[in-house]
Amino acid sequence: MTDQVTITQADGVLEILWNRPDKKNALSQAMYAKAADALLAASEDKSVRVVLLGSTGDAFTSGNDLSDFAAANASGSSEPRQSSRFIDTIIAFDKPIVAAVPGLAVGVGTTMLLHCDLVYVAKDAKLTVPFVNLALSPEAASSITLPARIGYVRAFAMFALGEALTGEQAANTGFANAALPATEVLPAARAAAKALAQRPVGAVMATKKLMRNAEALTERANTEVKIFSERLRSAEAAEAFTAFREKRPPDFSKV
């Protein structure tokens, strides 16, 4: 089976690429686990100065694999463990992360970007957080980070109405550093990562630590997980996941 997360390292930059293009890079539990392990190891490894998070194919990621959500709903369990572990790890990660987003980013695909330090997106990328469409609620501390980044009403429209942010809008609202033609996104992110890797890493890490309140974000993410897990077990969510599997719009009037 192809490696669904490819990890390489050169010149102080650890590259983590989502690599499941046939499923728009939907994130399975194994993919979260591998990325979390790579981040934890990178934090301890002096030879890693910067992490680049990107993807193969035309999408960044379509978010959590919905079949895992459906399984959690059917079994009555809470949010799958590896996704929570990945989120906790990226929130607490102490070295700089540069993101390359060539196209679609859905759900955690967008909320993880709010824990990256430099973000390059394709002009026609589509960033969404359609938690309410799936009868779910915000995760990864995005109930704090998204309104802080783009303002409350815009964030609420993204969460509750499923409105998208295009790459251009992401750059204009301060969500991303630049919106570029899709083919230029990964090269731009690589160039930025290389430049960062040449900076004094201690000073870069101190700046990141001062600019983000990782403890408060972790606390919010933990609160969100409890609510998210309840939502995941709900009849509303069961209808949303069944509708996705059956390739039809959900009908929440029955639940």
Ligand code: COA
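Can I have the other form now, the form predicted on its own, not the form predicted together with the named molecule?
Here you get just the chain by itself.
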């Protein structure tokens, strides 16, 4: 089976690429685990100065593999553990992260970008956080980070109405550094990562620490996990997952 997360390192840059293009890079628990392990190792490895987070194929990631969440709803369990561990790890990560987004970024595919320090997106990328559509709630501290990045009303519309942010809108609102043709996204991110790797890493890390309150973000993410887990076990979520499986619109009026 093809490795669904490819990890390479050269010249101080560790690349983590989602590599499940046949499924639009939907993230399984095994993929979350491998990425979290790579970030934890990179934090301790002095030869790693920058992390680049990207993907193969035409999508960044279509978000969580919904079969994991459907299984959690059916069993009455909480949010799958490895996805939570990945979120905790990327929030606390102390070295710079550069993201390359060639297309679709759904749910955690968008919220993880809010913990990246430089973000390059395709002009026609589509960024969405449709948690409410699945009867769920925001995660990865995005209830703080998304309004801070693009403003409350636009963030609420993305969460509650499922409105999308295009790549060009992401650049115009300050969500991303630049919107580029899709073929130029990964090269631009690699160039930025290479430039960062040549900077004094201690100064870069100190700057990141001053600009982000990781402790407050972790605290909010923990609160979100509790609410998310409650929502995951709800009758509304059961209806949402059933409707998705049956390929029909959900009907929340009777739950």
